[in-house]
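What follows is a single chain, given as structure tokens, in the form predicted on its own.
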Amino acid sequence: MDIAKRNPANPILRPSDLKACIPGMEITCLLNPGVFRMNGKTWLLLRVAERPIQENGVISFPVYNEKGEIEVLRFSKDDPDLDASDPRVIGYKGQNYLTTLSYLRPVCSDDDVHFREDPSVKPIFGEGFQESFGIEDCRVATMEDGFWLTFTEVSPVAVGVGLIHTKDFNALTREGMIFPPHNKDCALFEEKIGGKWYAFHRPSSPELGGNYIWVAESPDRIHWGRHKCIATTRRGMWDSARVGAGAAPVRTEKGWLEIYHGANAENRYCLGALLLDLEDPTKVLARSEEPIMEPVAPYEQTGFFGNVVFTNGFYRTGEDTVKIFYGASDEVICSAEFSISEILNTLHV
């Protein structure tokens, strides 16, 4: 049951619309932007993935070295120790590497269709060893004291959740890793509940458990505890392999409405919804049986990694409408609108 109203201008951003920021690189993908409103404009904090222009017979990709400089690694495609079966990850002699290096790049728009760069707001790159494979998939929570950015830190040793807060995207306060490995898909609630801050996150356990959505609470948005699992994968369904939170939830009269992603064993990514209790967000009131959005458009089915719709950013355009911006096929950026009441009706509440 796909109830998304797609923008007829989709895709609204393609890799060819921007120039690479890293010397000697090309943009391979635009992915999963965080979204915020500032100075009367809509801003997307894109995940931009870059790599060297590929040569025949060779796979090359960038990493940050111990000096914090970008270094290009090259491997022959004929090397028997090389596993290049996944376009996103390279395996070599027991070590995994990403095929691209991601950073966060802001673009803005007056009409939500035509986006441009503003030189006054700079890209955000990884810093230090724990971000040496890049930073990815930022969620932006807009609060009274500024913008709070949660994102994935990637390195040779782990994947965890980093935090930055800022009032103007010029001065950035980096708080480091707030959810330790293996963790990602972290989205902060944009207001306190009962005097506490809450966040979604997704720890992963390969041996016991799985890729599930959890909720944690905090006194200060930096130190987190009282973790509770609220949504697991469901055997035989569209979200059977992994689930993860999207952006901050929307407050409605019936509860906190969270648009989340789920994938099956074939890595087909769809969107669904969770409804959580307003006073206790660890209590799930309802959950989508069928997706509210599926990869059915051609640009969602074919690309760098096909059959993917993935969102971690939106803003509310009216009492009953949210506009999401999403990555399609891990390559292009699109937008769509949802009716809040229509989502709630699918949840039978």
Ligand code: MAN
Contents of the next structure:
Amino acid sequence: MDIAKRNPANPILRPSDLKACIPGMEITCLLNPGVFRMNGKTWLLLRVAERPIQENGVISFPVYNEKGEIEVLRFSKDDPDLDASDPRVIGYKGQNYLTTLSYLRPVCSDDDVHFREDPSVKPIFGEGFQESFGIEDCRVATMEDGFWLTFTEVSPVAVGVGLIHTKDFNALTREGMIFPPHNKDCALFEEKIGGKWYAFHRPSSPELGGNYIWVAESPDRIHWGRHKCIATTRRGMWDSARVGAGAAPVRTEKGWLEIYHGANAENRYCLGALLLDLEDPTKVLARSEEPIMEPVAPYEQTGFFGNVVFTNGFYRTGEDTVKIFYGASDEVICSAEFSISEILNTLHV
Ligand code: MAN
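Could you please show the structure of the form predicted in complex with the named molecule, as a counterpart to the form predicted on its own just displayed?
So here's everything in the complex, that chain up top.
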């Protein structure tokens, strides 16, 4: 059952609303924003994906080279070694590349519908070899000592999780890769539990296991251990192929409420909920049988990569409400509200 109250103004941001940041490129997709509140405004840290304007018969895409400069690689579409069957990935002679290069771009709003850029907060680009295919899908955890950003770092050798700490989005402290490959979908809890920090993360284990949600603990948010798998995929269900955490969990009387994404073998991405024990977040108390949100609106069904609703950011708009921002069809940005008690009711608690 879809219980999301979609914003009638959806999509609130499209690629044509912004100008490309990288010279000579165009914005192909806006995806999966991190969300935070600062100076009375709502901020989205958009994942912006750019590539060169495509010419006939050629597929071209940007990467950072060893000097940290953008370089454009090109393959002929008739090349028998080219696999371009997935709009997101290029396979060529055993090596995978991404069709676009992503970075994180801040926009802010007073009404949550009209977003604008603010020159005081700069975009965040990938840096160094381990981010040479870009950075993606940032979660922003808001804590007493500032903002903690977890995001996907992509390069020819890895998909892993990077961490940045900042107090004001001007001075950034890059803490490096905190979860090594293959790992993504990392979201930090915004407060300590029993004196420890906790995080969700999503390693992939191709031979045994799969793409499952794990929880780890840390004394300092940089070093992580005591990993436990808390949610696997479920055969025959909407989340049969992959699952991953959204943003930080919401503290409720019944437990930590986490909105997560699940996809099936056809890459249809929906959202569901997990309820975790307040004292021991590795203990799952309940989990959605049916999605709480599915790609049903036209802008969620068709686009760069259709049939996708994917969220990694929200803020609490009231005692019982959260407003999520989400990427639809890997192309446009939307928002929707949920009642926390309505989600808990679907979990039968
Ligand atoms: C998948 C998709 C892409 C993403 C890559 C690397 O292929 O989620 O959107 O760019 O992984 O993270």
